[in-house]
Amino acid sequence: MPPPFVGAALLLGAGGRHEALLAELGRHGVAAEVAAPGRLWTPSVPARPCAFLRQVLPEAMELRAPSISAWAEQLSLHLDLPDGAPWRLHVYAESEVEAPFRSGARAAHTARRRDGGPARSGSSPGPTAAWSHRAALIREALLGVLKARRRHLLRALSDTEAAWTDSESLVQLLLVAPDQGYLSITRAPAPAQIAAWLSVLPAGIAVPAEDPRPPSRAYTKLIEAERRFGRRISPGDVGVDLGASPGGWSFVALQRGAQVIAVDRSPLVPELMAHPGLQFVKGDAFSWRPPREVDWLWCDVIAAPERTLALLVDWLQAGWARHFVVTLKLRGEMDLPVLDQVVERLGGLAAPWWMCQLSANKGEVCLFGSRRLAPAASRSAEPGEGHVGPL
């Protein structure tokens, strides 16, 4: 389907669906047309972050090619990029992405962890194996053409998931049929300017490898948020895990070499409680305050989204954490207006920051990013129950 708007952007909906994204754009007054299930056309990249947007292809154009070699030739002809400047290449097939982790996944994961069986849950998300293989062959063929004829472009090609820099461009090919696709070339410095919409991951999809060791499937959310963020929890970092039990997020942070203050009314699993890098505080996630600034705030607590958003705003205003990963649990359409409040409430407090429904989310939206401003007024935690000293 050719773009219905001049210079149109092609948007990929979270979970391979477009209904929630279409409704979100409608609330923002953005025109959109359905291209196919999971895909929308808009006149340009939306001006506001969209929670249900997985990836954007700015100024997408339809291309057709009968073979893999023909695809490589076509792409090579369209690569008009600055000499010597770094660029990235994402070639991927149309997804059949569903929410990959179904209800009951925690219980299934716990059973697998206990029994030592293979860690697998639900259907495998992402492109079909055949189309994914074709996309990989097209990418390989294009690199062969560049090696033979345009070595300067090949030398400048970057293979990384790091955050966008002002000097980088992005070339994307979305394959929707063996002989049909959409090409988008986003030249520098645009990728860095629209980083809240343009994922560093092909198709905006990240599904962490299965791991039977964590006490819950929640670990997948934090790992995926790290990749989308382009910032990894580092050895020596200090973080607070609010509502930590049974310990999926604390497990990831401890594996990264961080020190963790885990706050919950219930203890974590015994092996985490015994970890030398963990300090457990029995208390309420919403009333506990840190004794000092920490590197990370992690919060995956089950609560009304407006309450969790208020908690995050509190922490950012007070300057209690440099970076954050926070889950907003949605109770259906009634909570969608809360997502519209996120932009207004975080806009002056965080930069960069993202709001998106992760591949690992179901009925949830994740907020992650870095604190932007120093607190307007000094706010220190008052002595009281739940206060802890240095780890």
Ligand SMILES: C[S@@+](CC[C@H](N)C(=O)[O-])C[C@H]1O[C@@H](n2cnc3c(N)ncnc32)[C@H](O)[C@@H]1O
Second form
Amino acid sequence: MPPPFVGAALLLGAGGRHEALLAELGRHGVAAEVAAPGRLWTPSVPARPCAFLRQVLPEAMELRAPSISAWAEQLSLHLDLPDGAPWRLHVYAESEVEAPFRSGARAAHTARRRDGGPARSGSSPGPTAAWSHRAALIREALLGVLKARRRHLLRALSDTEAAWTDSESLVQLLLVAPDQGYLSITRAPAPAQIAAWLSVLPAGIAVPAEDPRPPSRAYTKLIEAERRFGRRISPGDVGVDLGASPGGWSFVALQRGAQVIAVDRSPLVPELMAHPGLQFVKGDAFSWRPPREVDWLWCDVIAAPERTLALLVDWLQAGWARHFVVTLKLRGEMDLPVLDQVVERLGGLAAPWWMCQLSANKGEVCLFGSRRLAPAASRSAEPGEGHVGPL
Ligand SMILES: C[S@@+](CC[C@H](N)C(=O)[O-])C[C@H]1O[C@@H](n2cnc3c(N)ncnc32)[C@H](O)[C@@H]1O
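With the form predicted on its own done, generate the form predicted together with the named molecule in the same format.
First the chain shown before, then all remaining chains and molecules of the complex.
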């Protein structure tokens, strides 16, 4: 289906689905048309944060090519980029890995821990696996064409997941059939509104980590949040893990060399309780206060989302943590208004910050970012303010 609006943006919904994103856009009066399951057309990129938005393809144009070499030729002809400036290339097939990964990943993790067996991939080949392979071949073929004819472009190609810089362009090809796709070129400097929504991950999908050692699969959420944030927990950081048991997030932080204060009503697994870098506090996450400012607030407590948001706001207003990763547990569509409250309340308190459903999230949304250096609780929140960088 060709774009229904001039200069339309193609939006990819979280989890390979579009329903939640459509509902979110609808709440804010943004026109959207379903392009196909998991994909929406909008007249332009949304002006406000959307938790269920995975990736944006601004000004997407439909392309067709019968073979891999024809794809490479066509793409090379369309690559009109600033000379010598860095650019990234994301070539991917529709709903590559996300949907297959979800089924049974948690059970598989538990079984691996029990068996002590080797890590198996949590994903199985989905119906589009062949197209994913084709996407990889198209990318390779394009690089071959550039090597032969446009070496200066190839030299400027950067292969990184780091946060966007103003000087970088992004070229995306979404393959929706072997001979059909959408090309989107975001030239540097991307307007802030667009840069705010571009994921550094192809298709905005994080292939979840696979490690049998952490005591719960929840650890994948913290690792993914770090990647999307573009900030990794560093050796020597001090962090508070609220709702820490059995210890997946604490495990990740300790692995990074951080010191962890773990707060929960229940203890963590014995290996972590005995870890010299971990201090366990048996208590209530909502009333516990840190002894001093810490580098990180991590919070994965199961609670009503309004309550968790209020906790985060308290921490930011008080200046207790510099950075945060917080899970909001949603109870379905009825909780969409809470996401509006997130935008209103975090706008003045955090920058940059993000709200998104992670690939590793199910009925949850993750908030992550940094406290504004000069806390400005009284400043009026502007929708989208502070959203600079990738999702
Ligand atoms: C989803 S689990 C956390 C999993 C953890 N992030 C991990 O990686 O293993 C939620 C935890 O929140 C704890 N919890 C729920 N309400 C709490 C409260 N008011 N105070 C402290 N802990 C709480 C539960 O005991 C439970 O261990």
